[in-house]
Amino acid sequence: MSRTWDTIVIGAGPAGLAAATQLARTDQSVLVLERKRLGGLLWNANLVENYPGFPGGIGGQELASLMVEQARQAGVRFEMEEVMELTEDAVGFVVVGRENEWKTRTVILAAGTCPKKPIFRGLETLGQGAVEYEVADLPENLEEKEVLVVGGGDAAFDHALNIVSRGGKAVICHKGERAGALALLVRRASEEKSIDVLAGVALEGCEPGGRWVLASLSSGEVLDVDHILLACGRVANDRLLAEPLPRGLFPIGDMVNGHYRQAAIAVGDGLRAAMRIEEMLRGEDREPREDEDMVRDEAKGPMKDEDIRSNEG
């Protein structure tokens, strides 16, 4: 732990890269620490269509790959592990992960969010790998495999895409009447001969059945399917944040960003706090402005429940 970085940053999502590489363009020394996957949630994307210079859209993992490239260009260093604790001391701040421990002068929290997990009967009884919250943790090939994607917003039906360009077939069922998701979405998942929709209908609960996961729904169907994914919602992960914020701590990203979770928003919240703290490394830190102090604010407390845009539909 002898070394002490300029920043470090908490999760390699678009916010968190984008931050990085500016930061290292600037010859700051920064070190980006991941738990999961370099590329956050855009490994969950199936098409990503209004980030700007891409004419017809890119895939997520492809998005992903390209910006974790460029910073590596830059000069960025990553280390995949799970921060567990951050503290304040003399220099600025100690992170402390779950086998290493470093020093830093500033950090950028862009830890993004965490899926709802809600309780449906015997879903601890399900053997790993059975029931998923990402679409990514699926296996790559899904041919002549179906799974039950439950939710109802534009995540489960990106994810229903997904899981078919994989070679798999999806059954999306969601308790309300008509799909949260966009319009777009539910368009194209009804152009799809290998999704099936099932509105009003909600899970009531699974159990394994052989080389299956039975699961037991509302209108008292059970289907046979190799995966459940659970799409319900997002919440933010925000356990690192201080009241008060503590001079150099920067949370930006889809953790505190509400429902605006935008690859193209991240990595404008990224900019702006690499920005700042060049200004604060350099000396030249200046009082923020009435917007600034704004952002701060926002960022103190968690999200509430009513400024998350439920994919439970």
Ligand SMILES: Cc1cc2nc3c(=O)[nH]c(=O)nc-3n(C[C@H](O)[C@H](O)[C@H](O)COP(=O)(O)OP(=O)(O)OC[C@H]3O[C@@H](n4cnc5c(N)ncnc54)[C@H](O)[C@@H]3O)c2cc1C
Contents of the next structure:
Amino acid sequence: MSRTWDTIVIGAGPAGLAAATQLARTDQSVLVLERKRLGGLLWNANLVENYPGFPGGIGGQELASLMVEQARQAGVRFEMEEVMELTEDAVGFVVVGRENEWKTRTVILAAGTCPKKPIFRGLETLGQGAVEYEVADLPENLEEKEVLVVGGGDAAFDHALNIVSRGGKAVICHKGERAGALALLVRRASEEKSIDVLAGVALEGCEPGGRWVLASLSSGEVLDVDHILLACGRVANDRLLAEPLPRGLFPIGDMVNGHYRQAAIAVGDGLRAAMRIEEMLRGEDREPREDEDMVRDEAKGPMKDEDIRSNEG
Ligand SMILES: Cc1cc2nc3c(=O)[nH]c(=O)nc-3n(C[C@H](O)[C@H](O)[C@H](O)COP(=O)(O)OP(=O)(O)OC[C@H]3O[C@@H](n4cnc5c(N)ncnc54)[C@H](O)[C@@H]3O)c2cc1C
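Now that the form predicted alone has been shown, please provide the structure of the form predicted together with the ligand.
All chains and molecules follow, beginning with the one already shown.
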């Protein structure tokens, strides 16, 4: 643990990758620690159509891979390890992983969200891999596989479209009479022959079955499926977050953005945190000046040319 990093980024999703790329461009030493998959939750997105720069959209995996490649090209280093603890010391922070420890002057915490894990009767009787929370954790080839997707939000419908694009068949069940997902996604799912939607239906229990899982639904139906994919919402992964927030710790991205959970927002958070850290490490730690405030009320008027130029980088 001899070296002290300028910044350690916890989490290699869009927020952490954007922050790390920006810091590396300003010659800060930056290390990204990731417990699961470089690219974060974006790996699960079937088609990202609202990230600027990609007319026609881009697959989530492809966008995530491009972000990782860009960070590497900028000189960012990665280590695959889960961070278990974060403590303050005289220099800044000690980051304690499952196996290693690192010292750093500042920390960007971009740990994203965790899935909500509803309990169903019989869940514990199923083998590993029968129930998943991320579509990226299902086998890549889903030909002749049938997946019960539980949930009625954007993620559930996006997952179903993803499953079909990988050769599988999806049944979505959601409790409400109407799905809460974007109308665009609901329409696309309704146009797919390999997607069935069961509205007003809940998953009640499950047990090992012919394909892999027998899923009992509140409608009385029993489905014989290969996997159950639970898309029942997500909560902030704020386990490492200290209160009050110590100087030098910057939580960003989905973990602090409530329901505004979008890649472009997370990326913007990453850039802002990186710029704040650069100022701080240059000894210019200060509150943002009034003329830097990006949210302008009408009294202040639109941004001036010189403000826009000063933000170019
Ligand atoms: C199905 C689906 C479709 C989506 N579609 C879109 C879309 O079309 N457009 C869009 O803009 N957004 C979309 N999103 C949302 C987008 O993926 C997220 O907003 C974005 O990934 C958030 O970035 P983040 O970096 O804040 O968090 P995440 O991407 O969640 O990254 C957090 C990372 O931190 C890691 N981590 C957590 N704890 C630790 C720890 N203790 N130690 C080490 N690593 C840790 C996690 O493993 C993860 O890789 C979609 C999401 C899903 C699930």
